[in-house]
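Given next, in structure tokens, is a single chain: the form predicted alone.
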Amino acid sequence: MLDCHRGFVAGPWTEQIDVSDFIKRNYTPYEGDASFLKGTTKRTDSVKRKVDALLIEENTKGGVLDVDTEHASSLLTYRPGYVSRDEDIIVGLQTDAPLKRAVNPFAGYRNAEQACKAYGYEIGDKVKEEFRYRTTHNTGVFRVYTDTMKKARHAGILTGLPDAYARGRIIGDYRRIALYGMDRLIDERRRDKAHIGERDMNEATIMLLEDIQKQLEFMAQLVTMAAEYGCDITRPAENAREAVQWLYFGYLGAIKEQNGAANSIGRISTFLDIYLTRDLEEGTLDEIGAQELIDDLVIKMRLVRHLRTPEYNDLFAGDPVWVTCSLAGMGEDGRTMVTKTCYRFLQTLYNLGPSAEPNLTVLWSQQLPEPFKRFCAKVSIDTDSIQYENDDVMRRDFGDDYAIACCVSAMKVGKQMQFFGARCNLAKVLLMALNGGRDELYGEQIAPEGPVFDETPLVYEEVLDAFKTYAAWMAKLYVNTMNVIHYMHDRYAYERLMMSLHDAEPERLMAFGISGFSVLADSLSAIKYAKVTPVKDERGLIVDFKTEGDFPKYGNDDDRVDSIAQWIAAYFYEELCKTKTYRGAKHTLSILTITSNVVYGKKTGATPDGRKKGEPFAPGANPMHGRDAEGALASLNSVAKIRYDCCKDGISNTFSITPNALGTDDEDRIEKLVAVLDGYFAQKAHHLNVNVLNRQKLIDAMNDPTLYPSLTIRVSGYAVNFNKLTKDKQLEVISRTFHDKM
């Protein structure tokens, strides 16, 4: 045992890299209430005022404060940056100044160039010269894409693919740096390389050895980056402040190198609590100082920015970066993993004000301490800034040391990584099936040619057979498209630092997604239970539908349609699994749209459920707006029926309820929200965003942004500052169901 590990309980973690074992042996579960929490210090208030002023200036300038166009971002590109050099406790910025964005052309030079131009900048000559002869990920992808892949992408059947930007959704185990120091991690990785080098030199071995060498190069660069801030991360952290700082350096290096969507920070609260508790017991830290450390770390997380194109912002609105931070849950040994630092992270929403970042995610269990459940409910009611995911469901598959990437994607920290892949528009696949493989908007033949249905009432069994045929074709195309994307990403934009903070041979997941879920479920329900007659245009394509009679609608706890929704997810997942993935990745599936449900709707014609051409879809696994008419619990019950077994990448549900529907006063609302969460997750439901507010508040904020400048809401797996949404996204959020009865 090293002196830096004084007071810690030894175990396998001292002999091998095993953060999970360290946590299990050393953390202190907390079952008390929030009365110990402290507010901000004068120093924190001073830093916050500086940050708030910069945020106002950023908004005034159209959402981007500044861009460094003269350098391509990497670990050692920039001189050290500070919010306030004399006041920062946790140091380090992506560039040399807060909110200054970096140019990161490795995933796609043209994408970076367009992002600069969108905000009035131009990439500097030095960067242009550096990338003149360099192959980027995007270039590699489009070298290999088939014509069909390009057509599907253009038509909006496959949308949001990370083929022009970095893929994201990889969680480095940044805790390893604090616990072991970089010298130990580098030595371990060198041994990994030597051991793997004894194998036969087949393609997989050669690729892995090259990956490890790239990792080693960037591990050395991380040490240099930290040294420029005056910190020696070659050794383990000596105290809580160093533990926070060392961990943050790992995350900072990762986001300097990669600008992928959703580079989450992982599950860090219980780990950090071990160091904070030791310092508190040794008398070198008090509770005010402990909260101040977490406040300062969260301030740095809130400053994370990436340079995005307008097209990217259409898909993922509100300038999100998804610094997802997973809290609480239960240990496999039956102890709660709630610690005082779980409370401290939630307290930042009071000390620093509500915010979309970091994306605070509570891993909910029936066994969580009641005081913590109540505090979470209070924070949700007050701030609308946190989300909940079912720890009892995920823990069975991922153990008790997993974290959430992006919004709803679970991974074992340091043991698994993900090949992220956006979404397939299944509502559009139904229209393609009815039109014999042609796109209903452009008229282009994309899928194999088949018969176009007649202008006579649709027969459910015939429609279902056609849909199955085209969904199976779509699933194969989707997997093969993803294989191209991730082969090229590994080749030209590999996440060297993030992957160095994984095991040398992690399990790989390939994450597929569904959009248009409730539209498809309701459309099939309409065809089955009502009378739906197609309407063709002059091209002979079905472009509209005449629907006569009523039909059961998803979101009302009606098994007639909810069973259709269950079948959709299970069937598409089974079809995806029939096609092999790149590097043997395990197929996973999500029902998650972020705010791209608006864009998907724009790319989709009228559907049999009565939705008109171009109208938005519902987000994630939500029922369509206004159709869940039987109250909040019925809506939740419908979503809870979707099986996590076939959707292990997550099932997103965004739930909005008015304060009066939840209760008559604060205590009543807290009690009711805890009961709702317990009841929902007891049904093995996976995820819930919670908004407690009235629709009129959003309307007022849209009409006059100065009324609620920091208004934060949950949208679809993440939170966003409402004022950062474009008008069409704001209108879509306002049109969603706000439950006014349980």
Given for the second form:
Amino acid sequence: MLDCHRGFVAGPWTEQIDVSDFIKRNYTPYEGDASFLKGTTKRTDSVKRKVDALLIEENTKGGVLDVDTEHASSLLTYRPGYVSRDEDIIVGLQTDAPLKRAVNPFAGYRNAEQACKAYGYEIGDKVKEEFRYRTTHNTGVFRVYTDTMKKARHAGILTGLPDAYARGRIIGDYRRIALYGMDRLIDERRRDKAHIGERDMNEATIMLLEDIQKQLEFMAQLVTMAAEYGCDITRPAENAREAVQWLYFGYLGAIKEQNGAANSIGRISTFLDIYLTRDLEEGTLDEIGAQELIDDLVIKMRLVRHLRTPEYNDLFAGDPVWVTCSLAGMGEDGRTMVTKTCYRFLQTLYNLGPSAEPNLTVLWSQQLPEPFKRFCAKVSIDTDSIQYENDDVMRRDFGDDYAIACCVSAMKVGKQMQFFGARCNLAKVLLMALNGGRDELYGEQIAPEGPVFDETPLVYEEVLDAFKTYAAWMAKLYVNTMNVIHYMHDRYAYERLMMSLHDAEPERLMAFGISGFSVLADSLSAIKYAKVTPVKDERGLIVDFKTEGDFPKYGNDDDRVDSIAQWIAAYFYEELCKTKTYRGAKHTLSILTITSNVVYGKKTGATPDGRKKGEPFAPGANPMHGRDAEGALASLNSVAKIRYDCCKDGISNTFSITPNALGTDDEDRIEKLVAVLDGYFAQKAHHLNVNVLNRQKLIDAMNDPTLYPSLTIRVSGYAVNFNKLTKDKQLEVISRTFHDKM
Amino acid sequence: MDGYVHSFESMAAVDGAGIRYAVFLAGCPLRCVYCHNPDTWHRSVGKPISAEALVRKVARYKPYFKTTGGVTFSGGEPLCQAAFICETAPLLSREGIGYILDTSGAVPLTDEVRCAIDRSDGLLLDLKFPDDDLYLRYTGHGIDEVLRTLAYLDEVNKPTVVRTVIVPGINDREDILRRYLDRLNGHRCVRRYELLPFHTMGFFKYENLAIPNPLSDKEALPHDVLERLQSFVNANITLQNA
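Next up, can you give the form predicted together with the partner chain of this protein, since the form predicted alone came first?
Up next: the whole complex, starting with the chain shown before.
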């Protein structure tokens, strides 16, 4: 055995690339409590002070500290950068200086140009010249988009599509670099290429071979990038520091190449724990040193930045990058995958303070060790910085070596990738169905022309028929639009490095999304159980509704409406599956809006549930604010009914409760939050963001941001620094339901 | 028979141990000057629900209850509907769900009330005032029934957490609290004595109902006063079964 692998139990992983097998044979489950954890070192404190100063400067400058406009971002375009050359233990930055943003025009040149302009910069001549003759992903997409696709996009029925920026949501298996070294990975990939080259040279084979060649080029570049930092990653990592460093280099290379919305780091804690444990046993590291390594890695993860346009920030507010880091879960063999390093990652929220990034995601199982559950609950109550996803439902489909990309998207690490597809505004589709295919705001004919409903009370069955017709039309257009986008992305902005850290022929998922979910459910319920009469304007467009009488509302554990909500997800998913996807990807669906629920609401007319024109939707699968009359758990129970089977890209729910409503003291709150999580997930619910805070605190922070400079809250699948939100979004967050006691 | 329910709260975390599902039954014989739920005074405002339907609803929350949680019958005055609670009790028990009563105890000690108490896991007994004079003045009702209920709780040794709302200017003094303690000391059913702060969050209900709010000029009890009085109480209570 290689010296780098000294002390490790051999197995299939030694013969072939199989990180999961390596983990299972070598990790040490931890069932104890948090008492072993350590605080920061002087060095960490010193680095943190430097970072904090930069963050303040970044904020004062309107959100962007600096931009390198002279290069187009890639692995070798910048000289090595450091936070503090003498103090960094884990090295590597996206550009040559911390928080200096790179220009990345590969997915869309105009987008990059506008992003620069928004912050007072202009792309340098060299980059301009370089991209004059270059087709970007964005150019490719618009060459093919049909008029209908453009109209649907413009009207805001399909929005947030990754057609002008990189698609993201792909997780490279960065652990492979630490375990195997790049030489071995490059060898294996060459062998893959040779095998595949034996096949018939049809379109699929040719495309795959070209992909692999691109991967090989970037694997070589990654080796050079690491060498510029003085590290030889051709060989496997020899100790814990190298394991963290090698893994981080892989991630760093990926985000130098790609500026996708979400670039998540995967499931790394239990893998790294094996190296940390070995060093601790060999006596070359102590607990303080182990924590320091994780702290330094997390500092780097907190510095990840991309340059975005203001329109992009409208959809995804607060400058998120989704360095989602999945922790815990259970192994298929029944052992917990909680290790001390899962604790160490959570401990960074104390050592370095609360933070939006990395997006710490606990894979929750009923079987997790109780002390770990309690520690998670404590961290949630103290920092509002973590989210929970149900390992017991995901493990059935994804095994025990999956990770979350972005907010709620599970994928097998290194074995599956995703074609990200933003979301479709189904509340607007209902309005379009009532208006015979016309947009209710502008009157433009978008979908095929159909009958317009009269100004007489709506009949549920008739509305449902019309909705089904238009939802089916929508689903087909949606899949086809996605096919165009991802064909072009593969062609012009292929993720060479990230895909090199996957199996040669990974399974592909195509992830569709729904927004306006609860508005649609309540609207259909209103039509079914109350009396809803359309109101038309002078153009003959239905622009408003008179809703008389009461109706059951989603969020009260009431089957009459919750069954409508269930049906919406199942029906739309079924319709999506009817249209073939590009590259044989598997259809998946999410109910997740990020912060785009505000923008989608703006683009949607009044709805039968009583929501006024332009008012924000509820985020994700959340019930509409103020409509849940039976308290927090009734609301959770409604969301828990949405079946993961038809929403395998995730069902996002955000839960905000005041400390007093949760319990009488810290111990009591911890016990109760654990009970809430266990109870919710026992019903096969998928995801929960947890905020434990008072609304007043948010109002104070809005009025005087200096009061709570690091106030972090969970929004929809991610955490955000409250002060980075626009006033609009702050108000929307404040208006949401905070479960309180009377 | 049907119960008359004012409302439900699926996460009443602070009204008893564990996660509580609170059922607020409508109707109350008291008219406390500091009442923060004047909308629950009349049974007629409640919606009828059968014991079976209630238990079906409650059973949805079993995953959250674990070993400590369960139902809290509150109100209004839940013991005004003791017969309904007695009918619900065996159905809850069949589901493995326990309940506690959040009551003033100011009801006649009928067979139904005894039954509702016997079948409960315990009580939150809201001791409004320590003697007949104050009780009558601030609730419109005498204290005798409360004392009889307390005696019965002792008799069956039902675990009881006693609570008192502290209202500024009415009972926020140690000498008055001493009278509460005299009332409680010696009762074996009492497990704990908690003081609750008067708050103004229910004021809007008076406005909505267009009824006069006798304490409309009062402010919420300051946190530090509550802490001081709770310490006083803790130092002076004698608990036989803590």
